[in-house]
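Encoded as structure tokens, the following chain is the form predicted on its own, with no partner shown.
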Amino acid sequence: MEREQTIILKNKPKIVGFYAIAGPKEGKGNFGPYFDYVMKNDHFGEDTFEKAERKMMETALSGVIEKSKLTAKEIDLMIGGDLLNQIISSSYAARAFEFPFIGVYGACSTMAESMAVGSVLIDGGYCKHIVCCTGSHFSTAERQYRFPLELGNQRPPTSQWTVTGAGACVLSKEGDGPHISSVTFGKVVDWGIGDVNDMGAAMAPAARDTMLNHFKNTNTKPEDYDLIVTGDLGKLGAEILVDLMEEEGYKLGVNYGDCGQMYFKYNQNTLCGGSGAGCSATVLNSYILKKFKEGQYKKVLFMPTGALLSTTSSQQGDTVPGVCHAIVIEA
């Protein structure tokens, strides 16, 4: 059923600051030169990977507030999430600051979800400055969703590599920077994929649904954007999405890309590419927004996807539902 899922914003929020921190493997990937900080190792000076993930998000929050030339007291609200149970990395990171906190969960789509919710709040006049932050860590995600790293399990060709990294941005009622002109909230879509190592195939139908609704709601087409970027579909999922959209009469051309597919270099052995909540978050808050600053991009459709499984659902034979939220960023 077709419905209006897109909100056209009247008081378009500005992105006045952005920051990305990533792990050493990520720093050697295709976006390494664009990150604000690359960690020397995945422990980041902590005794557990979970504490390292928390520290990454705290670093991203501090970094983006400083780059925005604001203080923590000027932030009205933090919106964020991660992949760990009870989004513990985000809530523990928020504990280090004094601003109010809304925790959200959209798996790997959380960056767009955070920014979409924040944009609506600013558009409505309820907040002046909102910080959005999302992150993930390869080692924490592996032992929560799959197997302990010590087992050294073989990875199937369809699997992806959870990005170690965190991205943050500050949305503001006024200021300099690109603005968010519309947001499209996605539906949960499930086409029956049950393989937890094939996230791209599970999430591609959700990306198709949101993209179709966005184009129809806004009366736009792929060529109206300098860049259309999904998040974390990886090589296989991105190819599936291209085929699905072509069946609907929309041809995705050279201006389409996927954060997961583009993240790592071929010789880094990540199979279908990157994934994780930190994947699209770090790409957006480094490469994409820097290209806006340089004048290369004028209009981008950013639409990361998320696989909404739990640590037990797949073990009980459930399929993997997907969701995709979209925001339009314009110069």
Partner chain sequence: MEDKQRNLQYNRYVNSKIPKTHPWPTLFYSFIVGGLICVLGQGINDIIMVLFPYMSQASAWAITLIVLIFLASFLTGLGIYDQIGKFAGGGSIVPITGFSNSIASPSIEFKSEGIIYGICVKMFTIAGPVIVFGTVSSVLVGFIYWIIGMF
The other form holds:
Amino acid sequence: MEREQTIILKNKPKIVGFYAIAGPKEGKGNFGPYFDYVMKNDHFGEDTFEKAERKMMETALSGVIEKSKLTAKEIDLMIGGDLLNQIISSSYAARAFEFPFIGVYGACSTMAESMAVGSVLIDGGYCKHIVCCTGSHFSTAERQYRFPLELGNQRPPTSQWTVTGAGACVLSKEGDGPHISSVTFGKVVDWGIGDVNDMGAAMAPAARDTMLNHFKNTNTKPEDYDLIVTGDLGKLGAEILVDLMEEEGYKLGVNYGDCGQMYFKYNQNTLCGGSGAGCSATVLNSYILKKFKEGQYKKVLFMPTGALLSTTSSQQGDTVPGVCHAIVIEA
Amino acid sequence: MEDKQRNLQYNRYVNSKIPKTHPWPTLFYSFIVGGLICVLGQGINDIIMVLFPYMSQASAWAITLIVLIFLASFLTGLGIYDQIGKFAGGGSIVPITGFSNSIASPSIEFKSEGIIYGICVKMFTIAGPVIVFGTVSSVLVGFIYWIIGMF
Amino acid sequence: MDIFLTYLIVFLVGGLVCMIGEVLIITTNITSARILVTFEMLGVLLQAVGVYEYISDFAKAGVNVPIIGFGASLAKGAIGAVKTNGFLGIFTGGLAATAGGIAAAIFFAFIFALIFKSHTKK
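Follow the form predicted on its own with the form predicted in complex with its partner chain, if you could.
Up next: the whole complex, starting with the chain shown before.
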């Protein structure tokens, strides 16, 4: 018998508040109107991009605490992560608020990972209010993983654009709002993709694995959800996932979407779409949760994927492993 | 063994899915931009020869390259060179200006880590191999000619 | 008319060299550092076997401006220095011949790094 990776949550942890902040380019994208705050420039009044990323997360944290009508003292725990080495943006943002902090790293799947961990802790009755926060910044990711901004190189057609943005939400034992009904922690899956510019293809098998496991454990089908949304597989990765799932007998139809693929408008030159920890975080904490509020969505499967590589592993010729964590949000 | 088979098959499948971009526009732009940079270099060289008729060819070319290197670093600082590179590709990488850009861009980028550990240490993250390979190969060539010269 | 022809050749040869670089980028996805090294080594090779002078007489800036020219002067410097200085020339020749370019690149990069900040890509 296969291992069951899904945890069914009996006590229905609620999402009582959510907040998303994004950069100027993202503000002009398809989700622009839904963000709580759009930055005027990528520096956000700081002298380095790393400090701008940190300030973005601090803004998201204070914004979400205010929107949930709580104070920082009432938060029992913060769970968060980002893409920088030693997840400095999250830890430094947590420093400013003085709440207990668990740093998690799941690359671009970090939002779902932190929410999954948080909702399990609340379900178990160990915490009352947990804030989850994730973000990424194009310019910091670019220089950590790729090349200097001013280098005159071309981006390969499969590459994606790291989203500048941060999203945060507060999970509570009680209160109003949609609840998390189940979570599925994903395995690290590697199907031997070596091209670091082709993250979508590297992560799609992880999404397939988690999705299959989730459908089996919860005894559901794609049609049971109003929306199934992956994080940042991008145009190519999303197409691959649809193909992979069809092989297994599941048909992903119009209710399937990918945050990265939908993020930018056609003329924004992002090739395969958006990516980064901030990609799924900002979409979930603006568009998706707003649609819950408006009553349009009743049940959503949110399952961002992450590519767990580093520059060292790719320079040593390793392939790119992926991971995918899924959470089900119900009204 | 089964995994290896699956990975191979998956890689093959992914390669067939990768969006096929039309190479013609970038090839065209790289040709035009590359050609124009070379014409600019020839122009600078001719002007130098007119101004200083007694200068040796080699010195005139050295000064030409220095002028081009200056222009490229300046445009890199202004944030223009990477935008040229976005559509010109090889057209702005292969000329000496691309070498200059690859030294100037990390210097500017890593300025935030300070002058010593930022600018100076990171300056050669991209162009380092050019200097290393150049030096090593020139020593090898010199060595070969030295051996030949002994006979 | 003569000068027009010279510039036409410079444009065509220079453009062609750069386009070959672009073909390499598209077909093999190699990074710009590798492109630079590849063309530089091509220059060293052409100079070492002694054909670079002929190409350069014909195409002038068309090959001198691409990094091929940089590689060629490295090799040319080494060869020349070995002839005049003997053994020491093996080590001094290459860098001495290209010192202008390297020093300029380092100097201007340093100065402009002090002045400018990096911009986010659009």
